[in-house]
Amino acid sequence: MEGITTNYNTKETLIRLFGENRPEELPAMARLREQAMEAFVQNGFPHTKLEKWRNTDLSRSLNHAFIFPLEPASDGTEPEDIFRCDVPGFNTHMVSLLNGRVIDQGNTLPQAAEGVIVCSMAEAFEKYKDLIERHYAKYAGFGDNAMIALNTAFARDGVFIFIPDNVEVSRIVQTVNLIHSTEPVFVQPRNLVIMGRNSSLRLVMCDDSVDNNVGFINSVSEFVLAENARLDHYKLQNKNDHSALINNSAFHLEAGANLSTSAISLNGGLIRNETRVLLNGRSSHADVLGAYLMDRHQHIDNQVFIDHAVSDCTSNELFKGILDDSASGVFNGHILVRKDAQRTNAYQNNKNILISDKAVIDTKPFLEIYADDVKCSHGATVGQLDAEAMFYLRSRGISASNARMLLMYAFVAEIVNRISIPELRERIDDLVKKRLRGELSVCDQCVLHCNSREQKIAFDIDMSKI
């Protein structure tokens, strides 16, 4: 792989790398990269002395001699050589990224004739400069976020999606972000999704590993939803235990826009999902959901900030997690209701089950309210499996291990059942069952891969009892 070897926990090396490898682009983009690099140099990599990073330590994940891929893979690798997504009936328009660069599969979205654009960011920088200048780096601010600043300074590629006004994209768009390298690799994919008025899109974004080698992904995605746009968004994560994934997502909603976003984290050495939602138009709504299943020494960190900037907006936030062995987790939810955001409805909840006495979760739901005509609530729970429910299952001849698995499945199913795409919901349901049985690993190769020939698990239990 063409690239530069460097230890990424030194700012001096990154400064040199930035100066020696500047792409040819618009002056405005060049200035933006310089500003982002200045912000990163000023702040440096996040550390545990920062309040937002107090419980997530990046030092071990950064302590490698990484390869920085400067060009797309030139070894003739094809997506189908390393990736399978065998989900019956799940017909998507797939865009694959290998080591941070889009692999051109030559397929075009059927609705391209209606003005729908799905391409690489590298192509968008060349062909759609007006859209890039209008929207790029306008929603994911890097002033106080060093990882977004680093991405903005170094990003070369990612996925660009544009939906014109009054267009409903009928086909599901799926992006698959793969890391495949014999050497530690550090990638910075950048995604931008622009949705016009009265448009709609279903988007599935997968982060996956195809081996157990070290990888560090610092991903930034920006989404802008114009008036009455509808986005159904899923983030699916199944990384190996040697990988780190920092995922920043910024959603900007105008009047009447409707967002549903779900993060399903099944595996990963270190995962941090930072989600920012700005409700900037009246009657906009956001559902922000998440489920995470962590074990061994895995670490998950979910940071959610929902900004109610105007009146008559609603949001619903629900995250549920199961942690086993020596796994650790963080949840930090922050809802801001501004002074003029009257008639706001905002709900926030985080529920966790700790299977072992070594598992740890730090949860902090938080409301910041400056309006007086609001309905807001927040809560957090941390506990073990319910003893009465265990007794109910055991009294019906179910073994202790199966009873534990059933209770955990019922706990997570509340999130899985909200997936609106039937084929995806069925496959994620199967994956959750496999994960709880300890059978899901990176060897499955695809976060959506599920062998349809396997016998399905049937739970003939009155779930209302548990």
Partner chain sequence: MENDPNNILDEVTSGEYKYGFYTDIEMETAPKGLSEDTIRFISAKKNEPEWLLEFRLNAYRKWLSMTEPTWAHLHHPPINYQDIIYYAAPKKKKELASLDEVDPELIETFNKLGISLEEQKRLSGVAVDAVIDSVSVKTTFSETLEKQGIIFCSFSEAVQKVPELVKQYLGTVVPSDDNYFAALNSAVFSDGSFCYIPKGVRCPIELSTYFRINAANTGQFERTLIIGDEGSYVSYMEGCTAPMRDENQLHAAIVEIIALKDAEVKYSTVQNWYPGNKKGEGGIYNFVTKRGICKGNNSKISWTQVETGSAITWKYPSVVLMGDNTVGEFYSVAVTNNYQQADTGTKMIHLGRNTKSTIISKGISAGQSNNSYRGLVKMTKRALNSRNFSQCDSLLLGDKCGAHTFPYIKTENQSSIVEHEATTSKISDDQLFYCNQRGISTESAIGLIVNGYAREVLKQLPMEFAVEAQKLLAISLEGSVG
Second form
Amino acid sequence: MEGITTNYNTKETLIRLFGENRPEELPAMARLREQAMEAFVQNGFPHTKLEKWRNTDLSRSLNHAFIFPLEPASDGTEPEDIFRCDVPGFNTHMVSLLNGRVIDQGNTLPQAAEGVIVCSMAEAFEKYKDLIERHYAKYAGFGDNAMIALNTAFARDGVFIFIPDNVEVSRIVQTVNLIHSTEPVFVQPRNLVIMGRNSSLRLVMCDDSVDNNVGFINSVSEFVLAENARLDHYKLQNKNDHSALINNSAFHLEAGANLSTSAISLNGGLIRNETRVLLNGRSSHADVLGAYLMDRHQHIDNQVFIDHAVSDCTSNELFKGILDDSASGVFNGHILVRKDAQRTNAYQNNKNILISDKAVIDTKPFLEIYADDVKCSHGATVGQLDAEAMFYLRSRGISASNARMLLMYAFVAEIVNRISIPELRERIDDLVKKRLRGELSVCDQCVLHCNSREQKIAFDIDMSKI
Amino acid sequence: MLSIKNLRASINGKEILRGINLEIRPGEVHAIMGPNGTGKSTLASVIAGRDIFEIEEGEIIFRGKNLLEMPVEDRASEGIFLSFQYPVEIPGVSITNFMRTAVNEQRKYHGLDPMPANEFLAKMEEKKRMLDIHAKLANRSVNEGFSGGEKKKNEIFQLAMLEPALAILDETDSGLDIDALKVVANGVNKLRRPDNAFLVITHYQRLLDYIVPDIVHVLFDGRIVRSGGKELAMELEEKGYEWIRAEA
Amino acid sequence: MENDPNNILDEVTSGEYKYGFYTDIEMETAPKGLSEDTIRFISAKKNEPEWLLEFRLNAYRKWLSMTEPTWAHLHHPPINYQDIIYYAAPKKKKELASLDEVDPELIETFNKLGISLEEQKRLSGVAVDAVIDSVSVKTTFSETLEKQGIIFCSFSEAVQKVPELVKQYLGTVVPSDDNYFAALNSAVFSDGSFCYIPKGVRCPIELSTYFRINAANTGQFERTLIIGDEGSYVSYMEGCTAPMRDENQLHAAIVEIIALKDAEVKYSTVQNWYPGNKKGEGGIYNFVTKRGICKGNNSKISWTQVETGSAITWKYPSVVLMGDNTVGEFYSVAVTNNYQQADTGTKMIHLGRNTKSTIISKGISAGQSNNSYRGLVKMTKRALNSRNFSQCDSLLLGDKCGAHTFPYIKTENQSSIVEHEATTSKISDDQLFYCNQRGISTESAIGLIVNGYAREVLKQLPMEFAVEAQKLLAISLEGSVG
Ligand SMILES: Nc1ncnc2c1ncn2[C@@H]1O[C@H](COP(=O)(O)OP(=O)(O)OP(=O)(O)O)[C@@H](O)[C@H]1O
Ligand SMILES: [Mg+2]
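Could the form predicted together with the partner chain be shown next, to go alongside the form predicted on its own?
Shown next: the complete complex, the earlier chain at its head.
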């Protein structure tokens, strides 16, 4: 099938690169790469004739003379050179990636002694072959997804996390994915998180730009949660307008496992988050949340697929977004309740506010149901700020512009308030306010470590009254 | 009329009724009282035929027929009526339509022709008046958007329409205001006949001031631990259940 | 136990199709298969003007270059378009001056369908156009209507009587190459109904068309064109049935509605084509394109459909809200049972300012069937201050069926509001128990609850239809007429 063609023969370059750079590795791994490459070559980059890509056009983002770093950077850039950690109280175990490669900063996790592993994928490919063999590329299938195929063909590094049974990781793990390059760069990080029975983890993954250069990230993350594991997962995205970020996350949940994943998208030229959740064990539960605030010509696309494969599972999906200027948004939610997945409870909602006549939103909340004892509901709304609420606020003496901001803030707060890490919630709360006032753009720091801490603004109105 | 012997019932393996014995004769009013969660509603549901409960042992004979072998709707046609503690909403189905279906299906069970429309409507009117029910209520969907009290009144209205032999009232008094309580109680009293009987489940003496019971039972932990005259209800009102708990 | 829900569900969902008889009338048919010759044959039979033949041939040529759509949630063996008879008409059809001249067999057919032309004419004040196989048989009441300037006749008759009106509007709402089935219909349509309501006239009676496929191996391709001129009002009803046959029969119709300034057109359908037997054999493939355009300001188009028949339904009655302050409505109940498949919904395309659309869809699936709602709501840049509200619910009876919801929403301006809600659930055990406790059997209880569930839609139907629709819902799901 015909994919996207660019002025720079990106696809051909990738094919050549693939042939020239075969890492030394197990035959099984090499075979996997070949199959993946074959799948990519066959399908090419996804184009807008494909139903799932109808409203997201990669052609502009791909039309650059990319470099494809496959080996670690050798220019000696230290992550400290490009950002500092200065948020008090938010003490995380940080793993930094620069242009797709993990930078060893020599910090070890306190719970390493209990068998918890947090390291680079490159290291894991070498040291934990058993775990890799058992889990790697088992959850993010590439048969129907060219971007995952491409990533699988080229994956070199990313973050690897393993938590043994019954271990609760107390430290928040934070990954910071930085792109820093003077030339357009195309990177493909690959992450794998393996959680044992009854284990728990809080994981914050940040995607940031540190300059205004062109970057294309094609990232794939796989998460497997054994029985009763608990994962609290956040994606924070604050990228420059020239960047493209394709984020594929696949979650596999066994019985009783509990997932909460949130995608907070504050800036970005083009962002596409594809989230697949397989509820594979009884009584597992997934919360899939998202908030997006886009303006200028930014584009946000959230694709969520929740697969209720067995009975007694619950899922809860809520995405809220505000689009300004010529920004465009896409939401595509798909809940599949398979035959015999009885007593399923699934909820899905997408709410949007457009604040410009040039902004566009496409939303498709799908339900596909083959079991009868289910409670499923979905909703989608597109609208403007509530005129009555505006009037109410203004009648209390609040200026129109503040009232607008306040209502937008309240709209997004429904997602922000569900962040269960207090320091993170506060920080994102600040960032949202800044974002709404147009003050937040790409600072030279990770969103969590922005140096100008937000002053409390006088927004202390009881939101429930609005 | 109703004879329950050593009835044991459970749900999900948890035993709720642990050997109930109860005899109700025509013309009688029985009251059942007891702490929350002891199985009062369960007993009512089991008599009516709710199939989520597993019958472990015992029998329920109603006018010489074995109820346990009958489907729910046949029990209803035989004359069992349950006024639900929590009546369910049925959107889009008007009370009139609902009642006409019920009346006619019960008549069919007894080999009778459907009730002529004018006769049916006249009966509706009469019962609505008797229970002081708003004319508009009957055109609304069954229980949809009804207040707690309206739902209970609607239950008694259906009782009046169906004229059962045995009416089980599960906490019909809760949610009713003082005036409505009187109206409902008066309605029930008007419906009393020598050939029918009532089983009234309640937490409060107040209802029993209006619907005077012949026998009061105390249900505790799935068993009837004490039965007596209407004084027993007053004693409970005064002392609570502690002394029974101590005895049991 | 006797009232094991599974048994009862089986019973309730095993209702037989009661319109499955076949009438032995002498027919005149075109040879099987589709070619330019077939089209010329049809056109010649109908004594059509040159431009209409051109319209058909044009559509046919486009159709040849198109492919069957595959995006719907439907599965069926390939259709052999050369194995279909594209024209079948009751023989000895001359101009009929009165009902007395209609073939008695035919009258009998309609009596069996519960449409007594005689009675309709005398009592109900409903004007009926009956289309059997491909040809309009009789239009009652037209004289009464003519006095007010209303034209209600068969499509063929309209082509002869008011060719300029037909030419002006035909294909303006559904272009002949709109989709595969629309192109097919545009090439081979044989008859259908035509309706024109003049300026400022409120049509005093319900207009009604009955479609029936009778002959074997025949496709039915009727074409309906309704024009509501400025300030007019009409309520139009369509019903349909077919005999029981083992093979699948194709039905690919087009309905076009044009509402000019301040006009209101209400279109109600009870679709009851033969759905196939319990094993999924036979039944009508129903691929229909229905679309209306609110052309003038303040006009309104309202679709109400009760879909119980057909083996496969592919149908999206839509409204293009072109004028300012226009209103589009879609009310639908779709019941699928046994192996039926339905993929149905609507498109509301908002072009004008202050336009408003409402979508209420109630799907009911039983047996092994699949029932999908598919809809598009589009607010274009120009459609400032527009609103849509959609409510799409699905009810599942049994654990072997599927219920799916595929809404598409696209908004391109900030002042419009779109709200979509959907739920999927089964009949609650509590509701069933409550009904049982009042002495109502599970079978009746399901009928009662389903009718209650669909009430919001049923109450949109004209009286004559509402009763029939309620019965149909019961028949589709029960063993006998409720
Ligand atoms: N559907 C059910 N599933 C599980 N347990 C149930 C169910 N219904 C009742 N039970 C349990 O059975 C016990 C008896 O409940 P029941 O409703 O009969 O009490 P009750 O005496 O009517 O109480 P109340 O005075 O509060 O109405 C309780 O422990 C209750 O939790
Ligand atoms: Mg109770």
